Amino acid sequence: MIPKNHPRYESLMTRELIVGGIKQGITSTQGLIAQGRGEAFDYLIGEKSTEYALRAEKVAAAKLLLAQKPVISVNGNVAALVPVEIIRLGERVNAPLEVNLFHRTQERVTKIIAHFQALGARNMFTKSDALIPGLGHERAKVDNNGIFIADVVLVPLEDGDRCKALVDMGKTVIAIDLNPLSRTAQCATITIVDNITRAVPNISKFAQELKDLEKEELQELVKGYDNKQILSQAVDEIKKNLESHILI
């Protein structure tokens, strides 16, 4: 049991998250290795939702309203972390679940549909009838009618080769990823550096109070956005930190 008032209560418990996943059956044993790299760049960040960051998930949230066919890629880390919030998000937006594993099995991924059904997710893509071109692993595989089509793509906490196949694709993909410098980052056309546990509840914020505007209107709040610009924001945030740190 861990006490609420220890320091490092919030990082401890999503932990436990994760390897609670790797119990269900839902999150492989190297999710939780991509959960350590995760944390230590939050820290590094300051485990907050910096402005940069709220700028990238107000964007976000314009660009999930105004696509045509969206749909929010999950995988096991996703399905531990963060569920209800994604299922939420999606109905927001109206943008369908799909799962797509880098270390994927046929049980697993039956396993995380039936774990998001249960609670409550009723828009998902569940079939492996396309293949995803340029990628030579498991991770090629999508329904013909969910990502293979979509023009926007949410993919929280996705491996680099995989982001620029679909951006590669013409989409607009929209990645989580606490490291500014890693090919996801790099490669995404809009990069939410932050923890998906905020994250995820941020965009989903924006996207009810942002839900009622003209197209028009959305599409002002995305011009201009500069990827790279967050991206390099990002990085001094990282410097600034770790020069207060060597100062104390």
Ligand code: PTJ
Contents of the next structure:
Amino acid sequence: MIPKNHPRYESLMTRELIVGGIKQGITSTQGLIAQGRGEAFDYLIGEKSTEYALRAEKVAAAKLLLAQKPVISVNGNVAALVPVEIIRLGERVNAPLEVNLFHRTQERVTKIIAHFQALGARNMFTKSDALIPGLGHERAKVDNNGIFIADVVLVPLEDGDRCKALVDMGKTVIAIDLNPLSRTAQCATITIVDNITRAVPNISKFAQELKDLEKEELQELVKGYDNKQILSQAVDEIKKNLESHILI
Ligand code: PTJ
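What would the structure be for the form predicted in complex with the ligand, given that what you showed me was the form predicted on its own?
Below, the chain from earlier opens the complete complex, with every other chain and molecule after it.
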């Protein structure tokens, strides 16, 4: 039992969600390692949604609202950490969820779909009848009516190969990744350098605020977005935080 007044309460509780996901059979054991890596970067950016992350989150919300066929890709970590929040986001921007796993087993795919449906997800792509060209691993398997033909795909905690393959297919790829140096972060169209536990509610909140804007107003908001600048601001933030902790 983790006491509420523990200084690392939130971080420790997030770990518990991943452990719970593994026990339920929805999260891979490798998910623990990914979470650990994410935590380290979260520590370095100050465990907060920075100004540049909020900018990327707002632009992401606008892009999702502008999309013709948006899809939200979900994996075992997403299913454990923010299942309800991602269902809500999907409903708000009219984007069905699609399970896409790196360490894929049919058993886990089935369990994750059931997990989301039990929590109220009504709109999911559940087939794996198409392949993303140029990918040699299991993440290539997608739904022909879902990710395969989507124009905008939200990919939280992605691997670099599929991110690049989706961009190569001409899609707008929105990544959530705490590591601004990862291949995913570097190749996505919009990179949200924030913890998924903060990023998904933030995108939802922005989607709610923006949903009644005209198409032209949304396009105006997206105009001039520079992902390289966002990434360099994330790296600067890490440098600044490290420098402020150097003891003289
Ligand atoms: O369920 P599966 O089989 O699809 O597997 C999912 C994981 C996440 C295990 C798999 O995709 C994987 O191994 O991912 P990576 O290559 O470790 O990359 C995960 C990236 O997400 C890393 O750059 C982490 O820094 C980042 N990350 C981890 N936890 C979080 C995060 N970013 C945002 N929020 C987090 N909580």
